[in-house]
Amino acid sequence: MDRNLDVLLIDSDENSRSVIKSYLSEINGVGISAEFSNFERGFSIAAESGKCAVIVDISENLERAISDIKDLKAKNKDALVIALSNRASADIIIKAMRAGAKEFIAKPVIKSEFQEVFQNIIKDLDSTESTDSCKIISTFSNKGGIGKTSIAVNLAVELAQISKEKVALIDLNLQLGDVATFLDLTPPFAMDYVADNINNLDQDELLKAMTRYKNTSLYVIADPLSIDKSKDITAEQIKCILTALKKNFSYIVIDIGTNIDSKTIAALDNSDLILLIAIVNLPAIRSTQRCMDLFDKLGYSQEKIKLVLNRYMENEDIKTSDIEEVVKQKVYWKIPNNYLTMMSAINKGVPVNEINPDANVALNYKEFASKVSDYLITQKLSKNYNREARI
């Protein structure tokens, strides 16, 4: 197999380089095409070099090396980061990976280890059905009224913010969504066209057929325009669209309607995680606790679902050990009640940090995004490392 993938080589220690070398050796489709003991000549070289996996140890500077890490993706977003470290604490992996490493790899450099993450990134390169960096987040409750759009609408644009890649809002109250709405937008397309043209649409083609927030990375796809339209769309294209989409953003975030249909359990089955939303009331606790027999009856594992409890507020009169005795699962986050500022956000049409991003709601948003981010980071790394990276 002829090259497909050039590599520059960022390490100051040259046994470390001499090993690295001798592993790529043994990889067909990729090859050396530089190595560097000096930071700054490879970033810079790195930076001019189109499509390219890049390797660099930050073991020494970290701080220094997260930001040529962040100025190269921002100058080059095609170079392909992969992070060495003789440290694989959870702290240094998450850092790596928001700054723009695609992969991150503990030293010693173990030879399996390394050769079966560039064999991926090859498969990656040689397939346009490389799906595998996207991940799914649903918001879900069976019971309305308890602020699920909301939590879709604000997870979805302080993920987009952090991230600075493509985050998809899908409005799958397909009956009496809010997403467009609560963001202020009147899209000139909406879920039942992309459900019907879904086959046919190319990966621009399905860009444009989404509504784009503002000058954001976030895109959304609306419920549809008409009630009748909403009974056309089938499990099926929902699965379409989700395996569509996956192909160009790296987060989905659904707004899950509380009718448990086939729509609805295709959209669960698909997610990596599923966030399950409750308020500090009787019904709304019970109502989770069905949510959660559902769940073991469609065999879907503990750590899948995240309970959530929304516009909570201290020295209530049922106790979080209380709701986790019931529902038998831990409270994963808390969304402080701040009834003013969130319904200023609704009314205006936007998210609740263009209100006031110094509110504690605001301010608790930011870090749930970031957060569920680092989740799902570490989860993805626990099935690919078992070693001290092992989250």
Ligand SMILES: Nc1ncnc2c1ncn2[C@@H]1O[C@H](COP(=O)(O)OP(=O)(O)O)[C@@H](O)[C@H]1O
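Residue numbers count along the first chain shown, from 1. C-alpha atoms forming the largest set that superposes within 1.5 Å between two forms make up the rigid core. Please read all numbers here as calculations on a predicted model, not as lab measurements. First, how it differs from the form predicted together with this ligand.
After superposition on the rigid core, the Cα of K366 moves by less than 2 Å between the two forms. Core-superposed comparison between the two forms: the Cα of A46 travels 2 Å or more. A movement of the C-alpha atom of I27 reaching 2 angstroms or beyond is seen between the two forms when the two forms are aligned on their rigid core.
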Given for the second form:
Amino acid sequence: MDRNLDVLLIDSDENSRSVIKSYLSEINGVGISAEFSNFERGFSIAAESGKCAVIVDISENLERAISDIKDLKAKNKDALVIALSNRASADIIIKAMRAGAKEFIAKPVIKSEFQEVFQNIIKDLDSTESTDSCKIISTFSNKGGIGKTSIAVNLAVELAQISKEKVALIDLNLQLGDVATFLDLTPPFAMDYVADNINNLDQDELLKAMTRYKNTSLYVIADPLSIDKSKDITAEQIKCILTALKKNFSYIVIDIGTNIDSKTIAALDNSDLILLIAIVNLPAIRSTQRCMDLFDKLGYSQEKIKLVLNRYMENEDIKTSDIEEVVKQKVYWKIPNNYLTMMSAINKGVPVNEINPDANVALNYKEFASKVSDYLITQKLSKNYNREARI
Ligand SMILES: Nc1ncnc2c1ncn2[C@@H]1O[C@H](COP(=O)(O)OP(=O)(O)O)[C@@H](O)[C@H]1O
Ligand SMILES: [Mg+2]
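Let's compare: the form predicted alone is above, so bring in the form predicted together with this ligand.
And the full complex, kicking off with our chain again.
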């Protein structure tokens, strides 16, 4: 489809601007509307330009450029920022993406990569709203009492805190879920209402049907109030809910039930990352091994599954290396055992960081959320451009 996308180019290097302009001239429907060697001027015009693509070189004066990108996104959320840099380290890429850049391209810019990025941007514009920046994370185990809900809830809270972007937390334990209780919420609407109405709700109505956690950017869809209602929810409805949420949320965290049914599989299929939760005891490790067999049958890649040990204590009889050997998967993260703090959080209906932000488990969740978010950003980048994925 032919469309007119205005492109603003901010780069102090004249040669680099010429190269980019020549690459752009070969792409249908995009045209340079302005070029700037002066960053201040470039960013101030971009802030007023509505829907546009802003290509900006962040090679020099990185911190300033990052803060300019943040500022621009706050003033003009429709600006699609493409950051360029002659340093393509994971740190810089993550900083740029966190600030709000949609894409990153290493300098010197290679024509095929550049054009691929623009084709992706145009594709996104053609679909009414962009969905590819939303990341779906599930917590899973085929055993109860392992810590799935604790992890989903605390991870979602921390992701909202660090990103300040919208995070959805969904309770797929459709019979007797715990998410609402863990956050002391009494949702007026739950999963059954959202599922029944998903095709008729616009983005605002969908947001209103969710329950916001205090004054944060975390929104919850709780399990249905009555068990009867949960039976009617279908896998197709779950897929539609995820598709709708992807348009408006940066992260979706799903607390998946222990039942392996079509709804669970729909959620797992649609997840970018499955956190397979285990604790260090023999029965739990055996069932973790069975989950890995299931994922293998479902054809999931290794990158999609991360093994998390909950309630971890040093000097266990069973060593981490033993678990890795049995499960044939490296341990990605360990959450320390801290029963008192966890129980106190659950009983008060708050995340652990509200009980004691300095508790080992609260600090651990914060680091865990950063690691997960960085991993998902770098995954997306390395999928897009293998060249700069020195990650
Ligand atoms: N890091 C931890 N340390 C100690 N106890 C924990 C930890 N995480 C969770 N628990 C406890 O484990 C129990 C089960 O947790 P829950 O999140 O409900 O598991 P699931 O959702 O897998 O059934 C709860 O009593 C909770 O307090
Ligand atoms: Mg649970």
